[in-house]
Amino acid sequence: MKRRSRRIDTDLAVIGTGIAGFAASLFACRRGLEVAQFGHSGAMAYTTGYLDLLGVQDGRVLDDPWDGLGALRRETPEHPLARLPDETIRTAFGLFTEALTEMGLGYTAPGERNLRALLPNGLVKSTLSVPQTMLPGCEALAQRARTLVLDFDGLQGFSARAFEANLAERWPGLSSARLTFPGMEDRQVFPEVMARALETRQTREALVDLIRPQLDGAEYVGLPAILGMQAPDRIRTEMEAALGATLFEIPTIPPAVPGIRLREGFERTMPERGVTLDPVLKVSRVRFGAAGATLTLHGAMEDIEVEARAVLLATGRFLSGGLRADRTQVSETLLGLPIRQTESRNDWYRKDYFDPAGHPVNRLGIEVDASFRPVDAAGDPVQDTLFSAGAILAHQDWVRQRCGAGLAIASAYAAVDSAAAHLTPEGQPPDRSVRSDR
């Protein structure tokens, strides 16, 4: 069978389909310009749905991020956060919260102080935005109110039990029980088929029958985030009128619900917005030229050429293929762009595992300007129409400093507001007066 060929023509196209890259193109298409997107998101189910802006600094839990950027800048100036003002961040935050609202995944708009957000585990981590089915769940915290957490029979991974003994000191109106889902009696069970199950009515109706017999009083209920895939607010509300509390959402381990929401809302919805998308599809080559750069991807069936005008690499880092570690270096997968690394591979470890200080490793990535254009040994840019952001960038450990999805939306903003500035130089909208046909 003859492969099919297609061209794209675009503005700016975006390698990489995890927070970042979305925000880059939720940002972009805020700016006028045309976004084709291209990648595999598969990372994103793997976080909790928390929004975190900065929640650890030097080894302490911040309750207040924004101060916590001020020590940033004063200790890390060169960490990417650290690097732009906080009316950048709280604008870019603000952007995505937003949008995320818009498409029916309610979430907190971001404050002043962090919001002390719940594990699975137990335990309590600081985060900046929440989604709204687990706003609850810090407020009952706050209060030390009445509370029955639930798991399920043939869960793994989500304890209430476990949840309630950790929590016991500090939440002593915390209990927990098990129930069996219904319609899933004597086998295993996923977050994920529970949380579509529960877009049925049926479905909704006889777990809340199940819990309604467990409330002793309770005036919060805690579940694992299966509160539906796509409308998650309103099943909450649905349920909570017919059980008589309040319900809260807490995160599973990954591959969790909360992350699975936002992929398939983002490729839900991005579309309608105009942007080309195709997260499934990864950029096999990109070549720059005076123009802008020519990238190649090859479908099942097809053979995709885009011509772009700027491009902007939000790949990530080892669990999502942006980088890659051999035995001697730390590489960039795509591009081969300069790492930042030491001499040796020696030096990416601490002798001990738990150092306060991390290991160094774990800010290895790609240096930019102030542009957020990547650059080489020098300090000059690889490609003028090149940029990039999130996790891939060196100088910041977002595992440790609790700032993953602070660092993707801010750095992505930042990243198209300086794409935008180089294409449409006057602030005039770019000209597609030659645009070929899509």
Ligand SMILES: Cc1cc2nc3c(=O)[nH]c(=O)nc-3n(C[C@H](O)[C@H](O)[C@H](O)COP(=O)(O)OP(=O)(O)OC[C@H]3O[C@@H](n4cnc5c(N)ncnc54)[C@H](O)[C@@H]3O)c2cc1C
The other form holds:
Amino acid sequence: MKRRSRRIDTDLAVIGTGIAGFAASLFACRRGLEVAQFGHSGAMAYTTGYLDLLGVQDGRVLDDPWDGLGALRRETPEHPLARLPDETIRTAFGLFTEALTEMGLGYTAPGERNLRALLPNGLVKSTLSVPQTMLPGCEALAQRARTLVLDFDGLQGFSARAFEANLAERWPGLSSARLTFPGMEDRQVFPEVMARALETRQTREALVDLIRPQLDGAEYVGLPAILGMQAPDRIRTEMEAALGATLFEIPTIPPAVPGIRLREGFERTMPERGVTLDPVLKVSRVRFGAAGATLTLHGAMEDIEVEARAVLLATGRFLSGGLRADRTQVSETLLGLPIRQTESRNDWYRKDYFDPAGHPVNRLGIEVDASFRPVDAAGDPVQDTLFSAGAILAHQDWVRQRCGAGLAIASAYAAVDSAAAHLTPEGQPPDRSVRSDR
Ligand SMILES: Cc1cc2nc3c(=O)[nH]c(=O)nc-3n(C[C@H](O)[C@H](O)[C@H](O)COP(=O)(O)OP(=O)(O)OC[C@H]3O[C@@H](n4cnc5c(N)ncnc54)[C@H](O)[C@@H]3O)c2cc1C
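May I ask for the structure of the form predicted in complex with the named molecule now, the form predicted alone having been displayed?
Below is the entire complex, every chain and molecule, led by the chain shown above.
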């Protein structure tokens, strides 16, 4: 069969469909830019659903992330978050969580302090914003309230007993029980399948009937994150009313329902906002010209050429394919952007795996200027029309610093700000008559 070819003209091409890419598209739409976005959004299912801003600084768990940012600015001024004023970060985070709530996934508004949020194994992490379905878990922990945590026969990677055992000393009111998920007897069960089953009223009622006899005075009931896909807040409210206790979700190991909800939510709503989105197609090549760039993509049945007046690269790190490591160096995979290397591969890791300073390889990435444009060794922008955001950026260690989503959202906001300033100087609408040289 003959392959089709298609051409898309756009103001901003966003490469990447992780949190940074979707945040960038969202912010660009708000600014009236035409956006085309490509990537493979599968990686989003790995997140717990918590949106961290800065949970750890210098090995210290932070209650006040804004205070931590102050220290970060003094100690690591080149960190992407340290380059941004609090006001920008607050605005970006606020707009992002509002958009999630609009898409049916209620999130807490970012506050002054980190929340202490629960993890599947009974550990606790500091994070800035959590899904509304998980907030009562933070409250129950803070109050040491009488709480029942449940798991299910056949569910792997989530044990209510282990959860209870790990928290028992600091949370005496905690108890655990195991149920058989309605309609899924004698088999392995998966959070995503249970979540989709709970979209039906009969399954919700059957589950409530199973939980009720276990309550024994518990005010709160914690479940693995399975309360539906598209409207978890409504499902939680409805089940709570039937149960007479406050329900909350606890993230499971990846791939986890909160991440799948985010992915499906963005894939559903970004086209409604006007974004041309292909969430299962990677960009093969980018050529820059005088007035922007031409992106080449090869789909199963068609070849696509995108003429973009600016490009925002948010392709993530090693897991998502934005960076690659070979025997000698770390490289950026799509554009061959310069990366300042360590002297040798031996310097990628410190001797002690748990060294509080972290491993240098985790801080390698793309260097950007104040406008979030990738720069060369001399510090000059590689292209005036190229911007970058998210985990691909250098000088951050998001896993260790617990700043994954915050870094993605805030840097996307700043990069879009700069792209918009480039495309719409003095607030003029973009000049769409000029496209890149073909
Ligand atoms: C296991 C796990 C748990 C996490 N938990 C949390 C948490 O609790 N809190 C938190 O704040 N953050 C968490 N994160 C981090 C968060 O999910 C993001 O990884 C992080 O915010 C970085 O986002 P990103 O968009 O920069 O990169 P990524 O999420 O890695 O996305 C990069 C995107 O680029 C795409 N891409 C790559 N190459 C191309 C190409 N050539 N063309 C087009 N697209 C391309 C990929 O397909 C992918 O869609 C977690 C991550 C993982 C892996």
